[in-house]
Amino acid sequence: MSSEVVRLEKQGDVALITIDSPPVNSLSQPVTSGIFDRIAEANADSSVRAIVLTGAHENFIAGADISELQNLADGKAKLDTKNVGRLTGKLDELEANKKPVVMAIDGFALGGGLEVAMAGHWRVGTTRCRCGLPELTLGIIPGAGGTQRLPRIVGVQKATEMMLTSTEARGKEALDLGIIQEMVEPDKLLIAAVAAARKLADGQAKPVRASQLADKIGTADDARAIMQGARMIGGDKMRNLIHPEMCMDAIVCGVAEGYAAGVKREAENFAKCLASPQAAGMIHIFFATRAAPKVPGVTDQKLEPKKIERVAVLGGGTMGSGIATALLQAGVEVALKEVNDEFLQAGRGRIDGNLQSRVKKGKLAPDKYEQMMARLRPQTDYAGFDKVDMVIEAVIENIELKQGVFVDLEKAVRPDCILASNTSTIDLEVIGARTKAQDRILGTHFFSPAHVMPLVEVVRSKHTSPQALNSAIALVKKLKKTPVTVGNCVGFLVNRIFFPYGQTALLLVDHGIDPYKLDKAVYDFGMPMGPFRMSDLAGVDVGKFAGGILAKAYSDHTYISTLVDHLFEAKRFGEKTKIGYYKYDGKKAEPDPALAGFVQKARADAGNPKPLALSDAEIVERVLFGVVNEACRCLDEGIAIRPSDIDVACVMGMGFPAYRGGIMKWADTLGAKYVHDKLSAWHKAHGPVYEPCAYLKRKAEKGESLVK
């Protein structure tokens, strides 16, 4: 098997080993043992002298074979702590090789794929290179030398930062920092590997081995200062994480105490890491999303997406202007249209301030930028809609009006045109009844900002035309994110599944609970932030009206609190206005002493009830049981293909921690009949908006996964 995936071939006094393993030629054990009986081979063969080590498929090597973690992340394969650190071992003999060992690096060269290439003697790189260290996104650290050798290539800072933040070194910037020492083009790549194998071999060159370099190392007193810097860098976003911390662990051991301790230690603390629930949560999340923008019936068919060039975005609003940036970002011409010249002008500003952001940050060039701008076609009409190929509306929550948007939209563009809304909350048979366009119409759902935030919800009716919800996965593939596809519904998935989070919320606080107290708990579960300060950053006055929509299509499981309406009668709107559930000293929020008249107020409304007395740990599951058991209807009713598109669309649409793998698998992790069984003694407590639905009962009593 190793021999079909990695090949040997001589050019005169040079081996020329390849691997071919598509797509991306990962790190599996059939290229693994490849890769070193070629390399024995040519040391046996007394012809040889030289070796370079390059990749099929314009890539050296994308990194490990996930699949193989995730079996052992799962629980489905015993990791045998004896081989970790064996590629380490190889590695270290391939370093040592009499016969030097040039690395052609094409496309990516990550993970383990990085730890292969800083093993040999020699690196030429291409001017499309990607080298990184990136198993941090998966709840692990690098375990075959990594930790190691990249400090010493590098320097200890910008090799932490690399791990610590998963970022890639490309071209230029590899070539700058010593990872490669050439920089070729692609086609220009082999020539320029077996010129320095020969160099090399006939002593012209000097072989670079990594593990013995010095100069860029520092002194452990050097990385420990390094490593505290990059905690508080770090800061809450490496609260409850352990491999954060057992990178910089054997980093620092490896400053401190040599390279052999650095590697041994390296293999302890990969192994920790690996056998934590923080890696099989992001290992999870990893499948999940790429597994994500895949819909039966649909992907599966022999569909070709709308080429879509040209986009038209009604609305020059926060989300509006913010999905015309992701548009213009991603090479397509938008025309921004809006009512006036007024509003028109304050919408093209959005835009060029979301640019302009970029630009100062060292993110975009300023050329990019001047060109991103000359592809945005400010308007107040429908002129020239007819070229466009699809239209996004994201004008205010009001069923008339975007009624009314669409009769035009379906007068103004052509009939193969797509016609999709970024509404959160209305019910898209309702925005396209009066039109004859069902079948192209759908939900583009970004989430604010949209030109950051990684998810779009792709929203079909029961019209929506297989070829129309096809062409939109294509887009929102083609602006970077990740589309989750979702049945038609008032607050689609994200915010639908949510809506018990800031009601069962609202609940404890009525009984007794501190606002402040919870929203600590739930952050220090992980969330980015507790509902209420949430509450304050998208509006009370915006929550009370979506509230108001959630509450009404859902009534039969709902808890309605007065406060929402005490402080939106007070004009307490959250961070626009200063004063919220929080106070703000410009965006810092801090508690308000005088919240306490409001919740009295509220708890009087609802008689004063019994004060409850809970732990955090308990505080957490009141809160996020009921999000699990909306995802579960969710999942009963068809509105979400599958548990795992849960999990993404929570992680990238709600920040929920990606290392406790998204709702459905955390949840799971404390099993159905444990979640089940809490919420019926709440529902017995407080009424039906704790009550299980009848499918997380029937995984309850069958014993059954949440996720498969």
Contents of the next structure:
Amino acid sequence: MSSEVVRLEKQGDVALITIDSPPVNSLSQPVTSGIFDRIAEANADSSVRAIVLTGAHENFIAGADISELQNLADGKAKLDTKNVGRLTGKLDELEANKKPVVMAIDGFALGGGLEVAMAGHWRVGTTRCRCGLPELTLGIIPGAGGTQRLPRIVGVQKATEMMLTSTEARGKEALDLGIIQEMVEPDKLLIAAVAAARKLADGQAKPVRASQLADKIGTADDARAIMQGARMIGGDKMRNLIHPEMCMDAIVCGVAEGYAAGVKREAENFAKCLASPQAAGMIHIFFATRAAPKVPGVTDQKLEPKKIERVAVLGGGTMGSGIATALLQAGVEVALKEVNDEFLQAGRGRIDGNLQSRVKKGKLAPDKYEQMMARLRPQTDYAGFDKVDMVIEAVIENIELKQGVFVDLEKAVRPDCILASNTSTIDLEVIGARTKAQDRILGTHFFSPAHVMPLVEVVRSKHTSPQALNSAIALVKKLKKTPVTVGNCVGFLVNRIFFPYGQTALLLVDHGIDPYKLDKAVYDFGMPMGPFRMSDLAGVDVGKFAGGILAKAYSDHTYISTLVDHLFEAKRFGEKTKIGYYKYDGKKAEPDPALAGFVQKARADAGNPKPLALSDAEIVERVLFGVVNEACRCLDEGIAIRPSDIDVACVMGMGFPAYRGGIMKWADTLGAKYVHDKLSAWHKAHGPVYEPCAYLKRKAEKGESLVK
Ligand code: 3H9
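Rather than the form predicted on its own that you just supplied, could I have the structure of the form predicted together with (S)-3-Hydroxyhexanoyl-CoA (3H9)?
Okay, now the whole complex, with that chain kicking things off.
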């Protein structure tokens, strides 16, 4: 088996070992054993003086096989403690190999891939090589010497930054940092690597042994100070997580006590992280993100996505300008249409501001910025709309207005042009009701700020053609965002499932729970902010409007509190009016003692129900189980394709903590029966907002998983 995925061919006195395991040459068991078997063969062959290790498919190695790690994290396979650190031991042998080993790196050398590369004696990389240790995005730490060799190659400061933020060093940066010793164009990689191997064999170049490098490692005190700085930068983002601390601990141990102690500590910490629920959650999100763009009956139909090179965006407000920015960044030509010059200039200014801010942060080269702005065509009419491949409408949420826009659009564009709406609430069939274009109408629901947020809900109505849907999915991928395809309903997926979140929070406040205590409990659980702080951010007025639409659509299981109305009447709209649930000094939110008066009024309107005494954990369950319940309804109605899509959507759209695996994965760890029984009890006490849906009831009765 191993010989199929790792092959050896000889180029004279150099053994060229190639890993050929699509799609990304990950270190599955056969690949790992194949590498060391082939190296042993090369060592045993007296005609071989040096070895080159490389990867096929324009990739070196994208790390350990994450599906093998998932089995261990999920407890489907048992972690054999004797095996932890085994790869490190093999890599130590590789580093000590008598015959020089050159690593020829094209594409990705990530995680275990970079760890293999760092154990070689010389690394030749291509201009497009991408080297990094992204293990922390999976809730684990590097487990094959990465926490020890990288700090010795690039210094503790840079290595810590690369690991904690999972950033890659590409091409020239990898060269400057010393991760690779030589950089060449991709077509010269093997020639250069074989030449380097011969130089090493001839003694014309000195083998680099990373575990023994001492010039950049610094002292233990330096390392501890660097970790303190990293903790300050990571701040609240590190809450509830063990793996950043485990990673820093292994690095510091290696600096203080030496390489051998460092790899031992690394192996212990790697095993602890892999056994943690955080790793199970984050690995689940890794695969869920990759499953989301796959839509049965659409992306598996061999349909060729339409080439989308020109897009018209209608509306230059916050959403429209954010969408236009994302399109320009992806190389698309954008026609930005507004109703008058004043609005048009404002929209253009917003796009310019979005891009300029990237230039200021050094994330966008000034010449690239110029090229992007040159691809923007601001206009107040429909001129040239016959040349666009797709339109994204982002005008205000008004049914008549949108219907009129779609009628005009149908006349202005080609019959194959895709017509998308960025509506967050309105039924797509209603929007397209006055056209004959229903088969090419769909929703592209971006999240604000649209050029930053990674999620787009691609909404299909029952008329949307697979071809149009497939093309929209491909466009979202081109924008480097994750498309989650959802069905047509009020609120679509994310806004709909998180509607009960705000509602049950209000119910709890009517039942005596302090709103600030509630927000803190939810924040401590891992949400970026609690529901009241979030309401202030989005705007209490906006929430009242959108909440009204959702409450009407789902009136059979809704809870109405008057607290929102009281705040609205007092013009306490949140951050933008400097007062809402909180009072604001700039962006800093402070609890406001005057809120108590509004809360009292709302409680009186609710008939002063008997106050509840709840722990933080109970508060979290009471506001999040409603979300689980609504998510189950969406699965039952076919609004969401699969539970893991809901997990991706709530992690990317709402900031639900990835380390809890998304709302469904989290609920599954508690069990369908547990969630169902709690909801049933609260339903009896508080009414339909908590009524468990039929899907959840079925899952609970059958004892089935919520993620399958
Ligand atoms: C590690 O190395 C631990 C070690 O320190 C310790 C060892 C003891 N394994 O993302 P894409 C699949 S932890 C298994 O769509 P792209 C992926 O699921 C690992 N499968 O492509 C997808 O499958 P499908 C550290 C993997 O071009 C297909 O490949 N490494 C793996 O947009 C294409 O993936 C990482 O964290 C894997 N390692 O992006 C890197 N990688 O077609 C993880 C990919 O069935 N990988 N697949 O849906 C990535 O970040 C991206 O895949 C990569 C390519 C940037 C490489």
